[in-house]
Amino acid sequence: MMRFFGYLRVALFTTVNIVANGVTLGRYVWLEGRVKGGVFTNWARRFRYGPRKFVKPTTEQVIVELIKNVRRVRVFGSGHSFNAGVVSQEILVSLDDYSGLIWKDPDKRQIAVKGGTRVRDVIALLLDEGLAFSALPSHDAQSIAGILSTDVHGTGREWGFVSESVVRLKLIDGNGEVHECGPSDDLFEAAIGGIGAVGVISEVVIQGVERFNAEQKVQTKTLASVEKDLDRLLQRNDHLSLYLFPFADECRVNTWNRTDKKQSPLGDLREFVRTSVDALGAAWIGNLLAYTGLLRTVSSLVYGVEHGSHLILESNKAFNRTIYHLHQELEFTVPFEDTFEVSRRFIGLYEEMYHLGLPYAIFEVRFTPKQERTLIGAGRDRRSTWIDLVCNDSHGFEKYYAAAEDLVKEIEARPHLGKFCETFDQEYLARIHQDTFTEFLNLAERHDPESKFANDFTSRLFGRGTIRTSEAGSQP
């Protein structure tokens, strides 16, 4: 009965947010975090509750001044997160009305923009100018203050990160004092991943770049010749991720290049086209198959049919998308030397537990450079490896990522503190990251001495600002 009603909620909820961001042109997303009637609720509607007081600054002022008067406060851009860090136990902030443009100068391609700046409106802030990113990661909802804060990534030979884009930031710390910091600060590179724990990102600065067109191509080839073609396929493509199956021989190969070819015909139309059967697909029939069982028996033969795409696109439109269908996500890095061998060991504890209900599941696979702008960012300081474990947000998923958090542990992988983070703390955190633990550790001390910004989440990982019982508000 449970996987049921899981079954249903994933499928109704995808359909609905589909058809809302259609019959709107892409105006509303429904699956999207919101603080409605004094109640939180995040993208997937996992975490909702209400915090003792809810407040939407709209100026910097305000911000510091809230700051220096609370005990705890939290704040959230778009409540895209997989996790508790959204959780606040005493005051809950919204930037949503602390966004927009400040400063433009387009003879340097920069443009500065508030915090709580959703992505895809710093976008339209740029096509404004005639620029772009140089790339982004595939979703634009969040905020460009938490995109950063959660060190969110693309997958690229040579870029990376959304951070690779930022020429300097404003950060409020827990004294309410104002840094303005660039990417060769220790501050910036506690800001970047560090959700939050060592201040408020109130202002960034972007650099970007003249606009252009991106040609994308999605291909099923077998996994065998994607391993054995890797280098070559990185070396080829501006960007390249993969989609990887359980049960299948066959993966989804996924590429990105600039071009000075036109947009194809109805383009737009038909990415939302493509990217709605997909979300469709895997929401109606990807969970009927894995909770009827069938999963093991069709699962190459419906992969070894599935028609490509080729489609050039605004490199905005190419890069990300707006809609997702109800899932979660469980992220790590491992070296790039390891792709292959982890990617199977995860697919592998898949179909072994597969018996016990689990829902529908892919495996994202990306790729980065090192990331020189971060202390503790799951890409810090080497060439690395992205495997994402997407599953259907229904009945059983739970079990699968409560098993793949210790091999994760076992394997001393690094994880993505914006996604699924259940079973990881501080102790494991200064076993990956050793050094730059400490410092960033030293840094929150620093910047955050009474740990306002700490609830239950990251006293978990950092292991500092241990909430009372006494002090938390009504829980999720």
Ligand SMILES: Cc1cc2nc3c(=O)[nH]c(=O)nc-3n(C[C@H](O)[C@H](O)[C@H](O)COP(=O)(O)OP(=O)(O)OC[C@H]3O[C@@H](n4cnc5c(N)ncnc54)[C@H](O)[C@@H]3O)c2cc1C
The other form holds:
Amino acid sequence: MMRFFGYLRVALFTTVNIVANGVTLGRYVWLEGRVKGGVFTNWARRFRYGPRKFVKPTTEQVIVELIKNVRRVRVFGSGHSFNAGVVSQEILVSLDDYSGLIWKDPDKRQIAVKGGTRVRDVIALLLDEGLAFSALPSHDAQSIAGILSTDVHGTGREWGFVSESVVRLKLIDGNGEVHECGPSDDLFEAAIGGIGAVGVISEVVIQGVERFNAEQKVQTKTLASVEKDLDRLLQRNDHLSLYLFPFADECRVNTWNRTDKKQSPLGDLREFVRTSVDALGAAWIGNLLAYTGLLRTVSSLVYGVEHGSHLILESNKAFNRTIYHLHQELEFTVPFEDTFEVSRRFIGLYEEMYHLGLPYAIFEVRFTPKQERTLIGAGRDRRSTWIDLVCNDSHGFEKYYAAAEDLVKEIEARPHLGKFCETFDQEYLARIHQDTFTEFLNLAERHDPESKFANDFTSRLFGRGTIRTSEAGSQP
Ligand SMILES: Cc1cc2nc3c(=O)[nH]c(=O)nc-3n(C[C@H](O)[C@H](O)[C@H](O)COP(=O)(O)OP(=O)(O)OC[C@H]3O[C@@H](n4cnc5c(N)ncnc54)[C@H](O)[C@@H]3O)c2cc1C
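Please give the corresponding structure for the form predicted together with the named molecule, as opposed to the form predicted on its own shown earlier.
Starting with the chain above, the whole complex follows.
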């Protein structure tokens, strides 16, 4: 019965999300984090609670005063993270009314935006100036500050992180002091991927590049051939990601390359149809096959069918797609050399546990160069492979994720703190990040001595500001 309701929930939510986005010509995304009627829900509607107080400041001064006068505060962007980082024990802040352009400098190709600006709006502001991000991750609904606070990554041989396009940040710390910092400052490094522990990111200066088209291709290959050819594939393509599947030897290879060619006719519409069909397939058919036990038998048949797509789009449309599909993600990094060995272990774990009634899942594999702009981001300081366990958000995914988190710990992989994170704690983060974690904690102590930005989730991860039950507001 639980499986049936979970199946229907994923299928219906995904369908409503696509229809709502389609009929509003892309203007409205139903599955987004928001506060309505005093109740916060994150994008996947797993975190739902009434904060004691909800505030939408409109000026920097209001944010400063608020921080000076509170005991506990958390900020959210568009609630697109997969954990309780967005749960506030006291005051919840949205920067939705603190968003938009602050200034532009066309000669330097830079724009400054307020922290609450959604990535899709930053893209539009850049396009107005004939500019673009040099590359982007897969989605554009998030706020620019939320993206930086979780060190959001994309994929590429030489490009990996949105933070690479950031020239300067403004941050309001727990003392109510406003700091301007750049990539060489330790405060900047603590803010990137620091999930708000050192302050509220209130302004961001973005370095644009001249706008360009990107050629996006999807091809099906065998996993063995991709494994043999990975270095060459990464050399030949600016950006590359893989989809791996349980019970199948096939692999989907996604590539994006800068091009001078003209955009494909009706490219945006064709991309909308493609992403909608994929989302509906995963929600209605993928989950049906998984729950009826048929996935094991038909997986190779389904993924063996040549599934190709080839479009030339404005770069942001190629990198970003609206992801309609109601799902969960647990993601981590391992050293590049371990890509296939580790991917196989997590796919093997899914296959072993499949008989327990797991939902449909795919495994997205992405690549980043060494990230030098963060202290505790998962891509820190080494060439990394990101393995993302993408499960339909329905009955059974928690069981798989619990076992997967044990395996993450066993192999000492580094978790993405914007994704599902139920059991990682201070001890584990100290083990995997060592000196940079200590440096991060020292900065958090200096810039938030009263742990105003702590909640239960960050207390578990950073060991700071444990909250007594009597202090807590209404819980999710
Ligand atoms: C469909 C989908 C696709 C995704 N694709 C990718 C991807 O390609 N790559 C990737 O790495 N991740 C990806 N993610 C993960 C996710 O987008 C990010 O981790 C990001 O945090 C979400 O941004 P947000 O504005 O929604 O932040 P929220 O979820 O609202 O907040 C995230 C965290 O940042 C803190 N925070 C928010 N605003 C501020 C601020 N102004 N100052 C300080 N702290 C703040 C919050 O308290 C919270 O802890 C994806 C998620 C979804 C749902």
